[in-house]
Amino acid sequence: MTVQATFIEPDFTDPRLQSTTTYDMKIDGKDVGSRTGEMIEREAPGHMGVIVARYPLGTREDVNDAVTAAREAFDTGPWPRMPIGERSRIMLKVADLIERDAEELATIESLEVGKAIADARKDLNGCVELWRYAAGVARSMHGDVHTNLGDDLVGMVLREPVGVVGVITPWNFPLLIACERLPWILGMGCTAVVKPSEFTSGATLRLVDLLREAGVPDGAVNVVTGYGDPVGDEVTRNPGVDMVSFTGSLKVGRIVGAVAAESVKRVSLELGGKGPQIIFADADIDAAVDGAAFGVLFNNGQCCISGSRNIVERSIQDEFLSRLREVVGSVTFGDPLNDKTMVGSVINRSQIEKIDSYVAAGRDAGAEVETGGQRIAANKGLYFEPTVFSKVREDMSIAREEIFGPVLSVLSFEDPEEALRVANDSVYGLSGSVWTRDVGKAMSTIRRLRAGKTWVNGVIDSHVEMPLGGYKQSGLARETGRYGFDTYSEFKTVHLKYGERKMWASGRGR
């Protein structure tokens, strides 16, 4: 008998829902309203009908103002010229302020994103660690000196900031992803114009208040709110922007890359994923089952590194599914503001309809629903039951396409070669996991898995010291870790000649 996850009814009387926050954009150190007077209203996805935020409807002119401010801050302002020790101290102060205001920021994230408040608090812990790590490692960023080029020649490689960076962030981890970008951008001495998602702009706007309080100069970080067209498009096209960092869907990432290519802008793209979890028969099955559930249900499956494809060795498939039903049945989902909630709401109506359509397509194609598969009544909020499919074939849409919801597809394999073939048969290559007690098997499999972020006997875990980025159509460049600073660096070669020059013109024929 299938056990369904427990639904926690949303509490519409929660005091955190009783007011609406109206925000301004942040341009050149000033709070800026809408030029047109128009605002975007954000309805809480976990509490339908409740407006929790209003953001200005930004325009191309607003982006141009923000780029002008960031350009001036980079070209003539103090931030890129500040000794790294001073920049580092300001970044550490930012971390302290995020830690101080963590509960406020977590509440904003929970209300706007619909994520479980417990997860939002963990995100804030991650934000603090990102700023502290980057503040320290930025001090070790340097160039090179080559003294073996000749007796009278020294070669130098100068590491310099890339310039003004346009940062376009998604709705699923609005603050965490901003904090995976901005500390590296600022640590290198760059300046930024940020375009957050129109669904979840609040925490990013509050972050800039904290940057200002910490001592980041006016114009170094600017935020323009609004829609992808025109705001995101202008951030990408504007000639004052030297580089674009985009996190979001493959579809939009292709557009961003194409537009940036018109002016040969550098791009960093973190795009979609369809993360495989290869589970061998010798794995710790309890750990693997728990990882399978967490891998697809974390942040309601709205996670680019979600482990949404389980590829299970056939000899343990029945036992695996039986235990997986039990684990998913123990999950609580529902009211994002409830401390007991493990899985919150879906971001918006179009996304829950997309999830619903994929589940219907899976059923129609012959896959079997082991648990879940249904929407909760719309008047309660945007909630979808944690869902597990078995009898999934490789050609099904639920096995190939990024659903971005709490839907897990379970496939099977006979031998390691088949497992790797299935895992790598995707346009995506962002993440992947291998579950086995055999270290040799684990390493031989993980080294052939075409993905940028991988785990052995784990899933989703992230550490600030490690780089993040994808293979194939999951993206370009790397964020975080020490490699993240290379993404926002230019490298200039300098040949310093200090001996007498051997003349080319006057010395010919002699």
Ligand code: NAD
Given for the second form:
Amino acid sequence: MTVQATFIEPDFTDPRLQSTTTYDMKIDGKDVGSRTGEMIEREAPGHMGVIVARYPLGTREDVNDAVTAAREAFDTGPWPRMPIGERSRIMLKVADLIERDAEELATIESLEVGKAIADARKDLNGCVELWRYAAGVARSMHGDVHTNLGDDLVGMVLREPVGVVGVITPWNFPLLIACERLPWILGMGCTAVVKPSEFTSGATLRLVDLLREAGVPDGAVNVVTGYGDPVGDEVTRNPGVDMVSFTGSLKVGRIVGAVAAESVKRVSLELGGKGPQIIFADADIDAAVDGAAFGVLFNNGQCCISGSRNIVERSIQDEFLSRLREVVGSVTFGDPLNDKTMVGSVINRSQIEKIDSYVAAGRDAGAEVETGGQRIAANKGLYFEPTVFSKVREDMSIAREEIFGPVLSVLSFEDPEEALRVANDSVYGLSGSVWTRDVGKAMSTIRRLRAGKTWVNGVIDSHVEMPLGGYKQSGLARETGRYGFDTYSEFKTVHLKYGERKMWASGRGR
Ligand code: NAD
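Having seen the form predicted on its own, can you show the form predicted in complex with nicotinamide-adenine-dinucleotide?
Once more the chain from above appears, this time first in line as the rest of the complex follows.
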């Protein structure tokens, strides 16, 4: 008998649902409303019909105002010129303020994203860590001196801020992703114009209030709300922007890369994934099964580093699937605001339809549903049962494409070469896992995995000290860790010559 995950009915009487927050944009230290009067309404995806937020419908002119403010703050303002100790103290204060307001911010995230409140609280802990780490490490982001270039020459490498950064973010971890970028941008002395997702702008706007309170000067961080086109497009095109830091889908990432190339802007792209998890027969099977369930159900599978493709050694496949059905059956999904919920709602209608159509395509192609596979009645909210497919072949869309939902595809392999070939057979290269008790096998497999973030006997877990970024079409550049500062740096060389010049014109060289 298959055990199904338990659905927690959404509670529409929850006091946190009883009011709608109306936000302003944040431009040059001011709260700015919609110039046309038009607003974007956000319906709570976990509680259909309840409007929880309204954000101004931003325009190209709003972006231009924000870029002008960020440009001025960079070119003549105090932030890039401030001694790093002072900048660092302000950033530490930001961390304290996020900690102070963590419950309010977690509630905004849970309401707008449909994220389980327990996970939203963990995201907030992550945000605090990110600011504290970057505030400290930014202090050691200075240049280098070369003393071995000759007797009369010292070479200097000056590390400088890249300038005004346009930051475009997705909806799955709205505040966490903003906090994986902004402390590095600000730590380097850059200024920013942020364009959050049109579905989940609330927490990013509240963050700017906290930046102000901490002492970040006017214009250093601006937020313009609205749709990808025109707002994101204008951020990417505007000549006042030096660099675009884009996090989102491969489809939009390609557009952003192409538009930014017209003005040869620096670009970082953090895009999608279809993370493989290779499970060898000698793995701790309980741990691997737990990792398989967590890897695809964390944040409802709406996670760029989800482990959404399991590649399991054939000899343990039946046992693996039977235990996986049990574990997925013990999961709770439903009302994001309920403390007991492990998996919340899907982000929006088009995303749940997309999940539904992938599940139909998987069935039609001959894959077998081991558990789940159904949508919950639409009037309750956007909920999809945690779903596991077995008998998946490499050529099926559920094995190749990023579904971005609670849908796991289980494939099988006979020998390590086949496992690696299947794992690497993807346009993506963001993340991947290997489960085994044999360290040699683990490392030789991981070293041949074409992916930027990997785990042995783990999945998804992240540390602020470690960089994140993709191989192949999962992106360009790295965020977080000490490497993240390079993404927002320019390197200028200075050749400081203090000896007598060997005259070129008199034939003595230089
Ligand atoms: P999306 O690409 O649809 O949107 C991302 C952002 O781009 C939004 O703010 C959107 O308004 C904006 N945008 C849309 N069209 C634009 C345009 N023409 N020009 C400029 N900006 C435009 O992505 P999404 O649906 O919000 O997020 C899900 C995707 O993000 C998934 O593919 C996921 O894997 C990826 N993601 C990647 C990472 C990472 O670090 N690699 C992290 C989180 C999410």
